[in-house]
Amino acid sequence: MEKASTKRGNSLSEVRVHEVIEVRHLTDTAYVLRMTKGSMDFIPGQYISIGKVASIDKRDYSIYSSPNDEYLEVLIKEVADGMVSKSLRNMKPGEPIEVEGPFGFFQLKPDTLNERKHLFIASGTGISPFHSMVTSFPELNYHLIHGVRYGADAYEKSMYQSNRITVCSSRDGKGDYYGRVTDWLKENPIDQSTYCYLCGNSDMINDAFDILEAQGVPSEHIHAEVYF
């Protein structure tokens, strides 16, 4: 799943050449690409544009790793007609890769980190920025709702506290909840003081936004990042 085009947070960001460290396969189609971090600084929730050196084909991916890590990671799902997602999957340790960024404004509000409950709602690889946020702020009060087709697609679920993640699988009963994230939201009304962050496909985001507003969550407490 590739990130939709959004307004760049820094249009003058330079293109850097990093080095591939490893490709970690999660499922038949999803993988984590780990690269050297270099001097890059970023805020959890931001994204980067990556591609092979000298190639005109680049794609935007939310950063999966934490700023505290000594490496840089992105979570990628290979798609049938995705030239970049296929080529990056086959990269070998030591190969150079072009990285531009970071970009974006999808990030936690500093004044809410210790005082408010956070609800993270993701579909598919939209879990990526939340992985970065959770690993960056281990004391964060959050609940992560991850919508997938099959329970096996719950990427690296074991790294989250079991009481803080609910996997909603729509095509089998191998998640924590059998159904879509929107079904879960309807059955589990959200406290109006919660800060809600949505990342994934546009249909899920639009439906979840409407449900949250109907439950009384103020629109200024709902933040979204759209993927294709």
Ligand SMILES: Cc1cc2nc3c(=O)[nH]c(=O)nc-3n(C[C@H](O)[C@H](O)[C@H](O)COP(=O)(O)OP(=O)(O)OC[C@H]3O[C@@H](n4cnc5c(N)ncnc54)[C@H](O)[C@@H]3O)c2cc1C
Second form
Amino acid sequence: MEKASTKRGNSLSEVRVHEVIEVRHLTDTAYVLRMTKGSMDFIPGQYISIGKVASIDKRDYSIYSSPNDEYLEVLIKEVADGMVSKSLRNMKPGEPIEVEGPFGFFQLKPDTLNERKHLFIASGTGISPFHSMVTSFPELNYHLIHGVRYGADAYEKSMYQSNRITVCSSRDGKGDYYGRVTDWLKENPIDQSTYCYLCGNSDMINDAFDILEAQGVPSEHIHAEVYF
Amino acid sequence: MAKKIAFKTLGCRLNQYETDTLISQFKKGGFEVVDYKEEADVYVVNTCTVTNKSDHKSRNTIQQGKRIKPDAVMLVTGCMANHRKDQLNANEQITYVVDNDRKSSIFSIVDAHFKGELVNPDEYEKDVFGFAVGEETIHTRSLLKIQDGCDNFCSFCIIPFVRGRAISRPVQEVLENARELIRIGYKELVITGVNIGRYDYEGILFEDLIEQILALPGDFRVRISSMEPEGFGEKLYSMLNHPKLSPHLHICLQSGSEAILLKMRRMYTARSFSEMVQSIRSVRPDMNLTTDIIVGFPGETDEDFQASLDRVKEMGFTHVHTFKYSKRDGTRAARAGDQVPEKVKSARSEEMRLLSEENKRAYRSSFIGKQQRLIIEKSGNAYSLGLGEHFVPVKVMGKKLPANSWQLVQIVGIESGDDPALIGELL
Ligand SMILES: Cc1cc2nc3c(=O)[nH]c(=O)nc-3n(C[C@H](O)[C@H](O)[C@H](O)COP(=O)(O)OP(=O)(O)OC[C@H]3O[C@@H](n4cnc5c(N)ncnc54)[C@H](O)[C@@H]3O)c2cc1C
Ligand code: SF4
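What I would like now is the form predicted in complex with the ligand, since the data block earlier showed the form predicted on its own; can you produce it?
Let us now look at the entire complex, which starts with that chain.
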């Protein structure tokens, strides 16, 4: 929850200018944009809104890096016909970039962090907030289900402990599981006490939500971050 | 001779509250407040920008003032002043464009203008809670502002971009404001803000604040105006039977379709919303529940809309504020491909309106034979009109009752029409 504020004016969120450090290409269409962190303070799971300087086109991206890192990273997948996701890929080190935020309530509950089992379900770049959470809280008891079309889209899989991640690839057999995350969920019922976090496209989230509720997970233990 | 000032308020309760307090300030400052249709030295338009229609209305209102008195000072504030600031600044009909968070400086700006000073509204202090209590505002009940701004960024909504980030008014200030309103004689305090359920001042949450307001001495009642479901915490349930809390809640559902709610980036499911309503009704079966529904959100199918109708029926909302989805530049939903044709939106809106009327009549009819404690809002020879604690309108025929007085009545009938008042007899 947003911290109480004692300021008197709630001006529109502050736009800060950061500097691009590097663009790390993961696949033909996915990349990690690393920027200077400045004074940005955030909670793992939150997102920022970014765009080129003086451009009115800003888009939201979950923060990929951890608050403990000295830089700020986002993981972006180019969208066909997309405006911002394509243009940010061509940014060069040293170029200024406008950043607003952090925003969002997609956060782990601090009181249950180390006790509870967490199930993270991501589609595509929806893995980004989980990357931030996992790298921020090394003791976290989690299992991450990553839905991708092709095994090659399992972004930086080696960053996660191998027994804690299951890549579900729906179009080739190159993941850990051949099929959709929803198929995996149906075959692997979830313990009702698990805290479930879902992130990515709304169709996947909608289906996964239904499956989890049918398996007895109470709705207050299911949290979602919808990208589109 | 006193300068004349006219106000026009568009949009939400918060705007109304802010205009009311501005009116008070100007009256105290020696201005004569006149109707917007009359000739004035200053016109203040408190704009709204939530839909295309509201933008259009705001523009018309500005022109209307300028037509009446072309050389008058035209001051434009409110959400459109934030969302379309450059456009408004370029409009030669407008003298000053004042941001939402500088609204409380409007008196100083106008005062400085007439003293011949060069005025730049952007140089005034930002203060979203800098409004004085209105002794002579337009209504018998008063709004009590506890919060401003919103961080939810629902995908259709422009408000976080124009009202800014969430900010909570200090507890002591809210309580002082409430005490002052009670002292002045207001009988009903309507809790107001952009997203009041997110109230959090140094760990004091919304429900804690409501508890403290209810504990204030005096004969008054509190109405929680419009809120988002996520603000509904456990403690609130225990307060639903408090004698000072009006049993009316306006909780925004927006859609009954799970798929659409996700696309809207709302933070609940229709199922969890329904469970919340059941819990509310288990504590307070006679609760008057009203809501907002958006029809024609991008991608809304006939099945999605049917789900909204089904939920409205199931939860028995007695009034549905139905909005036809309106594209707002800069919001995520505006970039979505599958926009719904205007004709379909209108048909859905009409269907929702009819259902809402049906629910309203059924709910209000259930009061026949029961009692209501009214606050008289309109006093006339033919009848006096009051609002009961459940936020239901009640007419007392042939009695000119003093405005702002409490009256206990027995409900004996209901009018015909789409917004039927109940008929009450004095006890
Ligand atoms: C809270 C939040 C966090 C997000 N985090 C990330 C993130 O970490 N990484 C990331 O890559 N994206 C993320 N997104 C999506 C991102 O904000 C943009 O929508 C996306 O990059 C496309 O922007 P664009 O300007 O390229 O496309 P636009 O020009 O905005 O859209 C072009 C078309 O593509 C559709 N579209 C939009 N987004 C997608 C999508 N993701 N997949 C397929 N079609 C789409 C639009 O409806 C439109 O029809 C997030 C969104 C939200 C709301
Ligand atoms: S919670 Fe209300 S004000 Fe905030 S973004 Fe959503 S609809 Fe707009």
